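Just one chain is shown here, as structure tokens, and it is the form predicted alone.
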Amino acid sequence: MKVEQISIFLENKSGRLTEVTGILAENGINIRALSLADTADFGILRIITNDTEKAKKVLKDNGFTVGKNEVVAIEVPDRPGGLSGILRALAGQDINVEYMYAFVQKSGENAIIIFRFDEIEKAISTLQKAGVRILRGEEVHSL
């Protein structure tokens, strides 16, 4: 029920994102989802790829600082209130959303939201009890 994601720390300078995406492309690694956040000095690129271990290795081999962690991918209806329903299911459970990002494959169908929770097992259990569809890692990596 968990999805492997890698985080790449990037200096906040021109060309670094191009370098990362080029390395992944040259090694046949496909990005399935991504999020980029920045500060004044550096950015954090969070990606889910079709091959987590290979992506992590080739980026490290090219001098990037890379970490791996687990996130949860859930499917929600692509309509107003879809996210609100998910957050309501978590309300009152003492579960923090550390960050999240989303994508839609086809408009009007289901969206996929990637969550990083402070208590991942508790979040998964709570969402399952609420009838939320949680995607397996293989499903997300092979999108």
Given for the second form:
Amino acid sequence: MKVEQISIFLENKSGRLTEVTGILAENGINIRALSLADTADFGILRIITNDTEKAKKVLKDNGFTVGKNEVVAIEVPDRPGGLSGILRALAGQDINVEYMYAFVQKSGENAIIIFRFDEIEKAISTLQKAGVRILRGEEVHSL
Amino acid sequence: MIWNEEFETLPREALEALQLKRLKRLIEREYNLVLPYHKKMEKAGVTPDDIKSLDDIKRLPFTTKDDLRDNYPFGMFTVPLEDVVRIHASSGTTGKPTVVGYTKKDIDTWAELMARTLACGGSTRGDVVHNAYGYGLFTGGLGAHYGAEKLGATVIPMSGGNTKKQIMIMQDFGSTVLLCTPSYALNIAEVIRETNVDRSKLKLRVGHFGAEPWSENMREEIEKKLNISALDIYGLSEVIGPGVASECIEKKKGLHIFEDHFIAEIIDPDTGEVLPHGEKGELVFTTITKEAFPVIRYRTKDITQLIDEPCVCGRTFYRMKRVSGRTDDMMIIRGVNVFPSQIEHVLMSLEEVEPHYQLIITREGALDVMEVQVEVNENIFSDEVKQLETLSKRVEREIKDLLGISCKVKLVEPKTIQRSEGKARRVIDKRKI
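Given the form predicted alone above, I would also like to look at the protein as it appears in the form predicted together with its partner chain.
Full complex below, order starting with the chain above.
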């Protein structure tokens, strides 16, 4: 039910993103989804790839600080109110969304959104009870 | 103007005889009353009887900041605490400060020395002394204050900060003498310019600036911008505080060391050998009149040289040149002593693993700015922005709590900080002083 995501610490200076994507390309790693959070001084790049362990290793070998954590990929109906319904179910259970970003690809007629929760297990069971479809890790990594 | 004509112009021979008499008495007392000194002298195989000439001072062991730390807080005091009327402290290399104490007589001696310092700038009881040195554990504020009162001048105990108010008071109260750090003097000058204060409304005539390193360029700038004479003063809490040495307004070249109270030596910092006059080395002080907390051959870690030529002002004391550097990694930021080890201490408390860090010191306008760059390793990294921002803020707050100065923490990528021979360079000081 969970998807592995890696995050990379980047200083705000030109060429850093190019460097990361270049290393991944050289090693034949495909980026499935990506988000970049930035502040005045630094950025955090979060990516989901087809090979988490390899991506983590090659980036670390190149001197980057890399973290790994678990996120949840959720199918969201591609219509007005689709996301709203899901968030309401979570808010009712006091679950915080730390951040989220959309997947480029669709799953059939539905959009896919990646969520980072403060309480991941509780979030998953809440969503399942609400009938929301959660994508399995393998599904996401090989989309 | 000379405050104490008798002592400040003693012929060298008489001065040295006085120094020897006072040194003998000091060594006798410390040997008998202060255990750490007794042990050090015993180890060095020297007793008070060995001090027969001033030259014999060489035989005495040095005192360092480590000795003070090992005997924290009052272990090196020569008198019982009930005879101590004042405590001051400066920042130590780690969490604990360096503590110094004064008897009633020490306070009088100190006031005399600061009165002499102010007289070096031509001040008299008719002056209005604007004291913007910090009041508190730091020796600057109260040390200068008592000296100005001893002189009979009118003292305004301003302390630092709130520059606009300082300028208002300078105008309204007619301040003639300014006491602060040289960088703060420049800051005051800038605010005067920015707020279009009419310089002719200020009566400032002279400033005594110290507590941090500065240069001839800064002197010119301060003198031009504030239209005053800017004099360099020297002191450190372990020796007494401000009032150890002062430039005279007649010459403005080298600081007269008040040698009837202190014996100064210049040593090779590596071998400990005493160097001849005129050679550059580490400044070492022995306090020969203090009661509560005298020091024997205290290593200041300041680099300078002694000038033994007579001075036009008539004082017979030797002069020391402007301090040109340090033998250790201590920095002075906005008048506060900062050691990289103190920052390290804060960072170590974050994680088991010590992160690589570097301190970048710059000067924006007249103010020192310290940036602490911390390499983000896996132990402190998080995929959430707020976690990293909380971390930076926590370090900033802890440094502020420890040192009393604000800094900016910047998180940087691993290996950003240059390593030389595998060891990171801890401080990059970009200030042009």
